[in-house]
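First, one chain by itself in structure tokens, the form predicted on its own.
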Amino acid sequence: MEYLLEVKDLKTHFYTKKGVIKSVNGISYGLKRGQTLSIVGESGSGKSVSVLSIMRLLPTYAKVDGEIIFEGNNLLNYDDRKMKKIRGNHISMIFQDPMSSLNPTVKIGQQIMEPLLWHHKASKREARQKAIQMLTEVGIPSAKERFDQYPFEFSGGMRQRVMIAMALISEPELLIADEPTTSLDVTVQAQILQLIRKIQERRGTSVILITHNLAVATMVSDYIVVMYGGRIVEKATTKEFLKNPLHPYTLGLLNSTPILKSRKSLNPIPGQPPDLRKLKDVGCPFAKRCSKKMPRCEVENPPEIKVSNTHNVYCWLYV
């Protein structure tokens, strides 16, 4: 099966007055059609920047290198005019905070219709009908009445449903969800994830889910990528990830994740994530916090070890 999206040796650095922030440092992965890939890691690991690089939604002082192959074309070769045809049409994104992502002065229905009108996929009347249909599909009751309401009249969970409706109305091939359940209570989180999964199965959409929550990732994903310090440290199918986690950072994340009805004490990872302005070009970024580090870990980049056809780890322990 061909990949819908291939990210090859992606590097994203921000050139600021305070120095170079090396947010993403040579990551590679592939996503097949209809699959869900989760990118997990602590805040500052480069997860969100990596997908914003795909969308080309970065400031001018950011430099992106590598390849982002979407449906056979390298998006890094596209100018802004071509990218506008991709965003919200072939690739859509659900951002972290729905309240700041929605325009508080524009009615919900108008905002949901916008992708269809912008990409000339429907008349205003057709767009209105489809927007009401999408509101119903994402579980918002009384969709016709809600269509003419403003964002402040919706709860946090309902606003997130509106964001999902807006992202999916143009039927994109790829949906990127950046922490879509942040600040929502556990019950609403489960509803939102179930909704994304259900719509994905119905439409055959590919999904990239950005999350720091391993429980969420393992619940909805086909494939998991673990990032730390701007690099991938492990990637595997969800089944292999749960059965045979290998990288010390992955094990640290799992050991610090609470398990329902378990009396096992949590073991947080010691130390703090690295300062991305001070990252070295060589060595494992996790070395300073790793209890199993060896002298070479701080001076040599760990190789990519192929554990199986669908499981790779970047660590000197497995050489």
Ligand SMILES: Nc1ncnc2c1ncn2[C@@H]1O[C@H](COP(=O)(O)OP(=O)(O)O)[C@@H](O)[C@H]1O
Contents of the next structure:
Amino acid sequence: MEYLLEVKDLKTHFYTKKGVIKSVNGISYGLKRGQTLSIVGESGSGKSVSVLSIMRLLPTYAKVDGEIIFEGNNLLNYDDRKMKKIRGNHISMIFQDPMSSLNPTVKIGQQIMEPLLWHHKASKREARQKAIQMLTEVGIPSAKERFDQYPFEFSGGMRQRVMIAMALISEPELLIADEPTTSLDVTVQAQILQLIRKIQERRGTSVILITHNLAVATMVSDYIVVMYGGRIVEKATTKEFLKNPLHPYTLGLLNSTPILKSRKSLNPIPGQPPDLRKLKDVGCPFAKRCSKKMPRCEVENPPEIKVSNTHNVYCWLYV
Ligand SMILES: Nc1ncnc2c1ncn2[C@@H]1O[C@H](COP(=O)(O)OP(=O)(O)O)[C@@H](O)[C@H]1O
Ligand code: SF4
Ligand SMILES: [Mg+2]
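What's the form predicted together with this ligand like, now that we've got the form predicted on its own?
The complete assembly is shown below, putting the previous chain first.
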């Protein structure tokens, strides 16, 4: 199957007054059409920065290198004008906090129609019709009446549904969801993820889901990418990932994930995620917390081990 998106050796570094922050350090993965890829890892591992690099929603002091091949074209060669045509049209993004992404002073319906009107994809009448249809599709009851309400009149879960409607109305090929359910309670989280899955299946949309919840990732995705300290430490199809997880960090995540383990046997990974400002360029980023560490781990970058065509791990244990 052909890739919709191929990220190749992506590096994103922030040049701040206090020094360089190397948030993403040479990550590569491919996403096939109609599939879901999850990026998992603790907070601060570079997950958000990696997808904001795809969308090019970064401050000017960020330097992005590598290739982001979307439908055969390298987005890193696109200028602002071309990227504006891509964003919200071919690639849409939903964020963790729906309130900060919705304009509190503009009616919900108006905000949902925006991508269609902005990209001249529909007349106002058609856009209104589509917006009401989309609101219904994401499970908002009485969509016609709700169209003229303001964000504060919606609950957190309903606002997240509105964000999904807004992201999908222009029928993007790729939906990026960055921790889309973290601020919601567990039942609503499950509903929202099911909704994304359902719409994805119906429309054939590809999805990148960022989550720090490994259980969620294994439930909804075809492929899993584990990030640590701005690098990928393991990537595999969900099936291979569950059957044969290899990287000590992956094993640590699995051991500390409820649902997959009984609460009694949960073991959190000792230590703290690394401070990216202090992380060295050479050696394994996980070395400080790894119980299997060997002398070479801290001085040589771990090699890429091909477990199969669809499973790679970056660790000296498997040489
Ligand atoms: N705009 C920015 N300027 C400088 N550093 C940033 C910026 N955005 C993120 N970072 C740094 O990049 C690192 C990775 O952040 P992020 O991708 O948000 O992590 P995650 O999404 O995995 O929790 C963090 O250490 C953060 O401080
Ligand atoms: S490379 Fe070494 S330190 Fe890193 S995860 Fe593997 S064994 Fe642990
Ligand atoms: Mg994040």
